[in-house]
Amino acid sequence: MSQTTIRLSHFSPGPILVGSVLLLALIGLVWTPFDPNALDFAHRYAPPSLQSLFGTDHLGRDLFSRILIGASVSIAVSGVAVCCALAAGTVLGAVAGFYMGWLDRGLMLLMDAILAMPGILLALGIMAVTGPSVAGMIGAMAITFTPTVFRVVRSAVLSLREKEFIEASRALGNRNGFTILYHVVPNCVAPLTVLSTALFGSAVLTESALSFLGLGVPPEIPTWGAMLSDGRNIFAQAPWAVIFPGLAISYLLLGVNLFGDSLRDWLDPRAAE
């Protein structure tokens, strides 16, 4: 009974919230009630109804269809950007922490230089140079998040490099690359798993902010941030054009944060006590 009580007390709705957004994103990839970019000037500013669940915007576009597509865009762009940051930060952090010396100092200076600029401003600067594009947004967010991953991995490797199993691997004649790949990096999985959820939430927020400012993905691709930008100009006539995209962003961010908390408690039960 006590074990059941503990499990229930640690239940988090985060996976359910994130899973529901993932389901909507998958549905949006294969089906939408209407063409998300179809213009219908005869039904501009239509309020939410059974025909159009979230209403229409100033161009008569169906907001529910656009939010479905926006979910897949936000998840795909944010997910790829976080994966790129995790890959780059893990490799650089593991190498810097394991070898130390001038390589560690040089990489630390580079990462500190990137961290010296606020992430959103750095992403804005990169997007201003590359212009609105999916690849540019992914690259900008990956560069922004890599230093955070680097510092987490480097700290973990610095504490691992003197452990007995690392010394045993060296004594067996294993190359440093083999030791890093098979003995060091696997021990960084737990902190990186929790960190990835926080980075994903930041990526969703950054993607929405850049799209809101017109520096995100191309305008023909519906995104939640771009929908907010369009809706702010017609809030008096169609408040639902702002409310529903804003709720979508808040819903996903809430789910990601709760999911990250549940992952942390699962990977480190002592932290939840």
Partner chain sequence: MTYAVKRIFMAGPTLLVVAIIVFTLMRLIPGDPAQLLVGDLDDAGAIERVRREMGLDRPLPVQFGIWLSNILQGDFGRSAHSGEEILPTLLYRFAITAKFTGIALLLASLISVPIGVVAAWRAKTSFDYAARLTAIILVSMPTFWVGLILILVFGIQAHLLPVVGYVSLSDDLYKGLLYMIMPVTALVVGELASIIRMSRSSALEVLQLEYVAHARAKGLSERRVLLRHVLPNALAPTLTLIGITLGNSLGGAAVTETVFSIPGLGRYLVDAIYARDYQVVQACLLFVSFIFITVNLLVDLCYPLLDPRVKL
Given for the second form:
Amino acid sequence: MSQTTIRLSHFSPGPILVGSVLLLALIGLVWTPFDPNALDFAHRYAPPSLQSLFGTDHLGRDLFSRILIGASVSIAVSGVAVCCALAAGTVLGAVAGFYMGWLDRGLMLLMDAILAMPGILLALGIMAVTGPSVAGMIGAMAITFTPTVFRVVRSAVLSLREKEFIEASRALGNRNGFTILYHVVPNCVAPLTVLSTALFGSAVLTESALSFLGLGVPPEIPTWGAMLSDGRNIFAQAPWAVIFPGLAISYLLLGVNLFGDSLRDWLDPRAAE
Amino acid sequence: MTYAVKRIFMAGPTLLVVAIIVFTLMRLIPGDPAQLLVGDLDDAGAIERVRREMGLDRPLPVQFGIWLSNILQGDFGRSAHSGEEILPTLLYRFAITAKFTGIALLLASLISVPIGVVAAWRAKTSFDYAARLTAIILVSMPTFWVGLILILVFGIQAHLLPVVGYVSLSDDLYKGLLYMIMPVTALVVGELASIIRMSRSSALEVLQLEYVAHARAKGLSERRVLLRHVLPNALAPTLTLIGITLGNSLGGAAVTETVFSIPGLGRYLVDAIYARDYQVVQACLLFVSFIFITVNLLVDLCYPLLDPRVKL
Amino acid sequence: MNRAAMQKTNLRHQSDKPLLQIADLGVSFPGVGEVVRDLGLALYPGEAFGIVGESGSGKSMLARAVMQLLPKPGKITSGRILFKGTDLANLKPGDMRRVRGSGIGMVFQEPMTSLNPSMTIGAQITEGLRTQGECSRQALAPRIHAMLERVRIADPEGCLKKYPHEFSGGMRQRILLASVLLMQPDLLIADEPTTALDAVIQKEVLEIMSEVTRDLGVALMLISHDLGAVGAYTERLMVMRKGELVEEGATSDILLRPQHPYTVALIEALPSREKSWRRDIPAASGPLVEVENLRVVFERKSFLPWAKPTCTEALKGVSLTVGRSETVAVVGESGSGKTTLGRAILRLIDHVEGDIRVAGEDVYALSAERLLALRRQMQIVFQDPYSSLDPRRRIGEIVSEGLRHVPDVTRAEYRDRARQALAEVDLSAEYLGRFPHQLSGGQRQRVCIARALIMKPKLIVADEPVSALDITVQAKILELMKRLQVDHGFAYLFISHDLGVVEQIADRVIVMQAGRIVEHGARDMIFDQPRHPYTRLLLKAVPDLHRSADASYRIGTRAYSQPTAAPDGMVFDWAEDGNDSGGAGGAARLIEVADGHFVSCRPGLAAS
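For comparison with the form predicted on its own, would you give the structure of this protein in the form predicted together with its partner chain?
Full assembly next; the chain just shown is listed first.
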């Protein structure tokens, strides 16, 4: 990717949005204005103010502090899940694409079957097995996303197989293993980078949706989805309890999507001169 | 071997593997289903009897075989919770979900395909940028949050629309429609973005092909070029995406229906998970996957209508 | 052209008003710059006018500017395009639409994408005519029928109900031509109309195009990179380079006495036998490559595990030899199996039947280690310089990649060796750190050659190595390949569809058709006395441009005498109508008709 020059014309606010969320998440790990779990019944349903930026909920907990903590949870859970899916999908996809045959058919069948179950539904099913837990959440999303990675890698490998520089590599006497590592994998990096931003976006969405249903991360951990679930019950009294967690999710997703778009533009071979 | 037969043949094994996955998943749930059903922890005899009745004492592959053959005969078993037969409830609930997702998807497609094609036609103009920016903002908002905000604004603040609940269209058409407005809007907002992007990028690709230049060189009007030459050819990949979107919104129904308290399939599933009613959970998972696979199959079978190069 | 004809042209210039007159035309793309500069031309009613240029010459942009079909964000920045007195450059879109189709018709390059795949041929033909206000099917049907017959479509009625994918490339171009000419334009612009087609089909389409436009009195603007094709079918031509007019005049004048140095270079770059390299081939010490009865069958597995795979026989028993330091050219159209042959010799295909021996060793029976050792001796250069280099590796890495398998070369030496190899292909060391996309097509092809060269091979399989290149670049690469062979003494198996190139470089020529060899022999034998009807068809399809004794150039088609007779008692296994008479039903085999000259025949019927 080193030949990818970042041109000013490709400037996108995406990285700034994502960066700011990352920064806030890091800050949230070491410092929050209030203890995110401290109950303060004197200040229940406090509207947003200078003291409590995003207001408080029905237990008087400071929403801004909880959103800061929630950021690190959402990002960590989604990030780890996407990394697991990338690792599993890349290995399986590369093997299936390069060796073809029965192994490929079997894997394709399995992956098609997983893809045939709508993503959130499969994650729900897995969460039904594990019960609300961070590890379960990560596992559920990793399994849900693996087939997508698998398909992208497999088709990239299949199209690369036909490329003449792969044939040239064979003509030079290189073994398959070397050819995969030296030529195939580096050429999969671009599509995988774009894909992983998209997957990260859907991971954040899935995580918040499942936590909203109370089937994701355990309720004692403040995540954006769980906060929305709480906020839904105190809608009339404290609309800010619904507005801000959702804005946080949308802000992060907007950043991720813009980032993914600009990545696609940079890495698109047609964009290169 | 023709395309249609091939596609139908390929759906079979996929469904079988889905069934295996769903079955395995449900057997992994901690806890003894028979015990849950009996409820009384001490009555060992009753538990043993239920276990035998449900076939839980047989080896797993046999259990799977029995389960599958029952399903193929239309018997999805009974709810461990209420003891009701699952299938009638499942179908009733699905009819509700299908109404919402179907209408939403239809609206979303009707709105976004023209926007996408025009954005591609006017690429790099302000219309294009506006369409893309709107799309990216819309896709960044979680559907269930959009739903909550709609409730907040139109229900709680403005009192324009009923907040939550469901009235069947056949019972009261006006009220039924009124109750549909917000859920459908939330779904449409979520689906617009991806369809706009897909139809835009496929139209952009078609616009660069020589037959479009040829159509223009024949002196055809831009309207005709777009309607006869660009749209049909850009529609084929978009149709595939619409099929996938339908599956996703069926999955997402679990969340949307919770927000709006709609007694659809998604809510049925979530309630079953809360109640550890795994017979219902596996029936729901399998059923939705079946619908998803069927929809994708139908989309693929429609493909040759749009692209005669693919033969039925 | 003779004097009388020239006078005629001049006369017309004085009497007629030009149909299309372009003056001071400038076309530019923001960020790229001007692609057409200060261009002027005049085209007269009914004449055939050619525009020749290499890639980047702006010839296609010129055509698209006339039609106002410039790809975004291209713009006409200056000048006038007068068509029958109206300036097209400033025409409103609505008025321009009336000129398109009815005034000026256009045929595009890519037959695979120039017709809409989702509409029937009939619908696409009639929709254009409808814009001219003729709507009744009854009125249109006979006209369409007549025009399709004119472009030699066998079944006009059936054709209308079919979709484009049901036709071959050549048929599609003819249908396109018919649909454009049906609108009765005054001018037809054909932008590289036959570049994607095989030579024989190419000739057919160009002949039909030139004949029908002449009959209908439609002026033709033929745009091509191929000087031979344009020269053979036009009366006047114009040479363009980097957006500018280089030379314009009567076709015969330009070919006979090119004035501008670039035109001279363009003509001199055309391959010809005069430029062939004569060198001493070392006395035979046994052939380097021996291929015997090679059969390659590609199986496409059905998705059903129990169904039989569908088989395509790419090679049907091919035998050949390549001597050391010899250049053997394999010629054939697409689908002839020539590429498969090259791949099979390098063991890039997994399963073959028959024997392939290189340097005496059976390529398909070698152990992994011996194969590795043998692989160093045979290398390949591909056609497409874009997909044959890994886009994510630097040139230095690409060139030195093969050294991993050369014993006694340390990593430290890689760079030096790569630099030497680049120097041999005339690229300086500064290219070592660059990426393929920073290089031009010709430079990439040099890198491919360097990658092969660094292994010090005895055989280089060159699969269409110059087909994707501009004519002047092609000439330089051919020159380079010649020099390297003289220096290093390796053999080439040169696979090409381009008979001109083959005539220049080959010692021996193998003509392939549908997976078998139809004729092979020494280069002069094949080009001067072709025996097989298929070889003759191929040769006749290529315009022959050669230098006369007085240093002028002439274009002609190769004329051969009446069909040659097959050897005694035999019949040819192929006839020009595509039918195989079958002879007495015996298997076709290669018969030696002269010293080292073989032709594929079958035993003849006993009666005849």
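The term rigid core refers to the most C-alpha atoms you can superpose between the two forms while keeping them within 1.5 Å. Numbering follows the first chain given and starts at 1. This is a predicted model, so every value here is computed, not measured.
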query: Cα displacement of Y99 between these two forms reaching 2 Å, rigid core superposed; finding: no
query: C-alpha of D112 off by 2 Å or more between these two forms on rigid core; finding: no
